[in-house]
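As a starting point, one isolated chain is supplied in structure tokens, in the form predicted alone.
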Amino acid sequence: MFIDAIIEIFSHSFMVRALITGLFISITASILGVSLVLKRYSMIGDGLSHVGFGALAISTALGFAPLVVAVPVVIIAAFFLLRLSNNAKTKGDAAIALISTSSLAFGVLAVSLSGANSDLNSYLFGSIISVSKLDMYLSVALSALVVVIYSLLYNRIFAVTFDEDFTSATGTNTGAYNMLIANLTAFTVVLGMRVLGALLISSLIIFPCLTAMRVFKTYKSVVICACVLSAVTFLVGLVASFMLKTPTGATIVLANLIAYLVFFVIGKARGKIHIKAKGA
């Protein structure tokens, strides 16, 4: 039955575009998510997605090309978000709340005053039908870029993630690496909103990393496991939504939640076995 559903999926061009786009975005988000979660910036995806929605809503209301407006706006927001997070008076969680709620408010006001509503629901909740060939090509290019950058700068990203102060003391420009991660996250969020929507895209960043950390303990193993988990849960969620006629974004998040619970149980069981082995 699962195989039949996959075969049927490939018979629809819009499903193929959604599958390719979603898989590449999922892998990209999981790679970036490991550093974001470990650096306690896990909600940056949520904040940036709200900014993206606000930018998309305003650009649609004004008749501009959505992605042309959203990408630079979200990148600028990522810069200010990092700045605010380092401000002693405005910490990370407050900065995210400040930016995300303001962006949502501007977006809602823009839609309300203009009367425009086309495509906004797809950005808010996700819509596999709205995924275009451009979205697909951009997601593939973005994923390739992230993998190449991550591979080339793996050691420095690892160092910045775990001990930013020490890495800065060695002469490394940690701010540049933080900004690089934030910018790549901004691109990922804007493209991923097509599939999961502004309200759910952050799950692709948070869930795979947290799930992998339930069982694996080294940085490299967590990254690899998170990538595999993200791709598998997206595929399962997409096929399940197609078979059950349920909202795609919510079904994918539910698949991630189930995977997290399974890995949580496995991690607890392994811990108990390890304790008994030490006791023996």
Contents of the next structure:
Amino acid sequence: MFIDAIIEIFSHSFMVRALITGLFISITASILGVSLVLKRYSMIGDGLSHVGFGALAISTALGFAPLVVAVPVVIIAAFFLLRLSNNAKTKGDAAIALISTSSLAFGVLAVSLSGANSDLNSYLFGSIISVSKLDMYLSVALSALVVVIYSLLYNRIFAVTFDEDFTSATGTNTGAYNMLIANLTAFTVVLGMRVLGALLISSLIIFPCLTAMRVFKTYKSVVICACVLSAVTFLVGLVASFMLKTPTGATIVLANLIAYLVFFVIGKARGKIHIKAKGA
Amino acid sequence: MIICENLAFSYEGVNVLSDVSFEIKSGEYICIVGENGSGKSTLVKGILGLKNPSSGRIIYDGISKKDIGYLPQYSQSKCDFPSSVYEVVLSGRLNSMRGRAFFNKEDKAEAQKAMQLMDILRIKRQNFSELSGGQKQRVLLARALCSAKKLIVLDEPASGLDPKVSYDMYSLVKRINSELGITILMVSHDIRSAIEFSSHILHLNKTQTFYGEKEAYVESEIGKNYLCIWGCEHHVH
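The block above covers the form predicted alone; next, return the form predicted together with the partner chain.
Once more the chain from above appears, this time first in line as the rest of the complex follows.
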């Protein structure tokens, strides 16, 4: 019965597009997420998604192609958000909240002034049907790019994430790597918004890493586990949302939450066994 | 190998350190001592290029960032970072990679050697964040050793460690200095170990109040005073 349901689901071509786009975006987001979460830049992902929403809404209202405007705007935003969080004096987290809520407000205003309310929903909460072939190709290309860059720079990204001062002092341009991660995140967020929506996209960045960290304790295993987790939770969430007729984005986030809770329990149980073994 | 000329540093326009002029020569073991807030860590950050001086200049002669190892001041922020001891130590070889994407046999052999010297081979696979304070500092010293060809800069490597573990830490640093010929620049709170192990003392108190060989420091007015404060404190305990 389950198999039948899956076959039925993916007999729709829009579902195949959603599957491919979402799967690639999820994996990409989870890889970048490991660095963002561990560098305590989680808020940047969140801020970027709100800026992305604002940019998409305004560009649609003005009749521009959404991605053409949103991608550069979000990249510029990434640059500023990064500077803000590195500058301890200006209260980085508050400044990021300021920027993201303002962008949200601009976006909502732009959508309501242009009179297309259905679009507001699809931007905020994602819309599987709106995933176009272009979105799909772009997300596959982006994911391939991120995976290749990340693999080639893996050791450098680890060092920058683990200890920026040390890495900078011993001769690596850490600013460039921060910028690279922020830019790739900007791309991922804009593309992923079509599937998951502006409000939920940052969960794709944050959840898999946090979940993996409950159980795995080396950097490499956390990265690999986060990738696998993000793919599985996306798949489960997508199929469940189709069968239960629930909103896709929210269902995927719930799948992530459940995975987190399961890993949390496993982690705790393991910790107890560990302590007992040590005590004995 | 590094010459500092009339260095001054400020935060937000407020001077925290001025008139620092001294030279780090190859093979020396220099301890930077002084009260809290005297500008020790700031000077070290300046020499490492992490903070720009507000005036003066630093001349690097025959040494680049790629020859330097660094052991930063202990920070709580890494307490939940998932990483194995081996991953951390190996990351010290980053500045020897040049254009390569991955670590090669030589990198891995160097990491192995550093871990052996620090006596942390048996915890190689353990989670870095779950180690004790002393073990963590050994791991970070092994990482610094991996990236250092000429100089290791340490910022209070023994802060928060108990006396025995601190002493072991200082002894390890001394071995690196005398056996491997690596120059040491260390910020230290512990004036007694500084006198015991170092070759030169730089005393800061918002400005440079002493620089010279440790024998001269012990005889100097400022050195005597500072040692007395410490001696008295120890007496009270």
